[in-house]
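Take a look at this single chain, the form predicted on its own, given in structure tokens.
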Amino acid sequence: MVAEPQTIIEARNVDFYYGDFHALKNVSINIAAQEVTAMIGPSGCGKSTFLKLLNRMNDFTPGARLAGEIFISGASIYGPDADPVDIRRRVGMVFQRPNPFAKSIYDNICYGPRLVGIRKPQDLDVLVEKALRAAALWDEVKDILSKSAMELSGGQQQRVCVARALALEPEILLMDEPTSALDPIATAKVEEWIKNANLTIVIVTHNMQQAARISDRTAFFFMGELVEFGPTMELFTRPQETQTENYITGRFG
């Protein structure tokens, strides 16, 4: 008998508003540790909004309001004792378009560790190599670490952003359409990294084939609601909800 995976993220009855707009409606979901969870659905369905709630990125949005609870490793991330800065250290994020800093590759990776007080060159050297190896980029850039990250290819820039997030050794990595701006070869490299990362990853993607290739479980959002959530192959081959079937077969969205 296979043991159930351990839950690392738990959302309970989450409603979220942008001013008067009800963006998420009563979303409850348990996300397993050490798995890749994909979130799919048409544009504007709430999947990116939900993703950003997991590291409190929506705190910066005027008029934003949350009801319900979100727990990471059993602790409320919106409770009175929660530290948003610490949450963002523990829950890294990679965005849709590569956004390396206009600094060297080395300084991009060191940026977060330096902010939290890691200063010794030998410690930073170890972190840089570890993070770049984890992002499957070390062999490509180990001899050009002083080169500006802006001079790299788009796929390499995105993996620098992955390595920059990994340098803080997060418990969870959020990825918001991380390959939508990349060519097929670069996309394949990022997908290969995701499949082998041995990390809790939550990824928003419009590409259903990508979700099928890389994720263990998939959540389908529609009009702010979580319609269906389950093992990826089951959701794509035997969806339980008509809305899910209509979406994955191209009847809407």
The other form holds:
Amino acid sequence: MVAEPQTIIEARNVDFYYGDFHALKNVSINIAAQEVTAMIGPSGCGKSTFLKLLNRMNDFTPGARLAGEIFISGASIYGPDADPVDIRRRVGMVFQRPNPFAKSIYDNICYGPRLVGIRKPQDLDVLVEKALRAAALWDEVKDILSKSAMELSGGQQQRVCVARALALEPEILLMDEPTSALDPIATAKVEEWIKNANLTIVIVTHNMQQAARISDRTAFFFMGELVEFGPTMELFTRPQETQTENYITGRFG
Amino acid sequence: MLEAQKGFGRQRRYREQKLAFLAIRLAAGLSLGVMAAIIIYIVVNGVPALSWAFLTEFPRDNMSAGGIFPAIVGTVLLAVGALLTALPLGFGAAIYLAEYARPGPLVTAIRLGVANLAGVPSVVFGLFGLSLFVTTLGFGRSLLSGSLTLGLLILPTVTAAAEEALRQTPASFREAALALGANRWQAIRQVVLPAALPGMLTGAILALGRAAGETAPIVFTASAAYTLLLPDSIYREVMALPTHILNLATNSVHIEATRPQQFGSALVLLVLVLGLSTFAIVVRAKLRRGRQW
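Having looked at the form predicted on its own, could you now put up the form predicted together with its partner chain?
Now the complete complex, all chains and molecules, led by this one.
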């Protein structure tokens, strides 16, 4: 018997607007802790928009408006007491294109810890090694930590970004199409990392095979609505909705 | 395709290409040639006047003998003063325009203003400096007035170059810093600014070269034809290379007799300005190493 997984993210009746554009329509979803949840759907379906709501990265978009509520570990992240900076430290994010800073590998990893006031070199050394090991990058870069992260390959850069996010020991890691700018070998490495990570991961991908390979549950978004959400195996083999079936069988997309 | 057309088409295309390349080469060669001619002319006429004494002594005998030391010092001080004026203002304005300002009529107006300011003739800046700094604020003809005037002159260049450099840093740097729990100012200061700095500094140093070479803005605001001593405060008048050349060539007692000094001063100014530009290129190359995106 499998224990019902614990919910870590709960969205209740979320509507989101960019100016007049209604980007998300009444989305409600419970995302389980320690699982990989994939969000799929055609371009413009709202999956990336939803992801960015989870660490309040949409705060910087002019004309954005939210209705509904999102809870992380039971606390509302858009409530009056919520501190967006604190939320972003608890909910890490890896972006579509590798975006390491124009700094050394070491300083990239240290950026988050330094922001929260960790300054002692010996503490930072420990954090850097831990984060790089967790991102499966330590063995490749341990002798070149002072080298600029810009000089690494695309796949290594993306894992630097993963390590940089992990250095803050987030509860949740959001990944916005993290392999779309990578070649197949680098993609395989990042996917392998995701499968083995001991962390709650929410990943947006336009690659259905990727969702099937790495995720425990999959959410299908279409035109701003959450059409279907369920265990990945079930969603891909026995979709309940016609739109889901049409999408995963390649009838549109 | 017709058999006859083949050779014909190819020949004509080939001729056209040759003509176009010739025109482009001529244009490039001509502009390079004019620049080379100016430099050679100044070097040939200026080198005989150069000596250690010329660089380190005060002028003597109605400027027809002695050196240009106070003018070199004055130009360097004015240029540094201009930079100290323009850098904080220009970088601040650029950060505001590139990072904070929401697009709208106000920002458009500011940007238009900056662009137009860059096209205002330098003599207008000189008169403005005379009226504001020298008279109204009572700084007198001084190093301070001249520095402020030159600073305003290069402000648009510094601002535009800095804004451009800031805009060229990828938005993804900002996003990454914000996603790691930085606030906006931290993201700008710790991530965006270091990445944009080479470009911002290059613009500033190039502007510095321009400030060093300007004549009109300092004629009314800072420069003396002759000073007995080096300035001991920012309220002193200073000699400067461009105005020294102007004075020797138009106002001095012995215009012909001071020709060697004129060319010598021009050569020193040229070397100073080219030196600054070279320095700018070196700085940029050094700061950019391992920081390309």
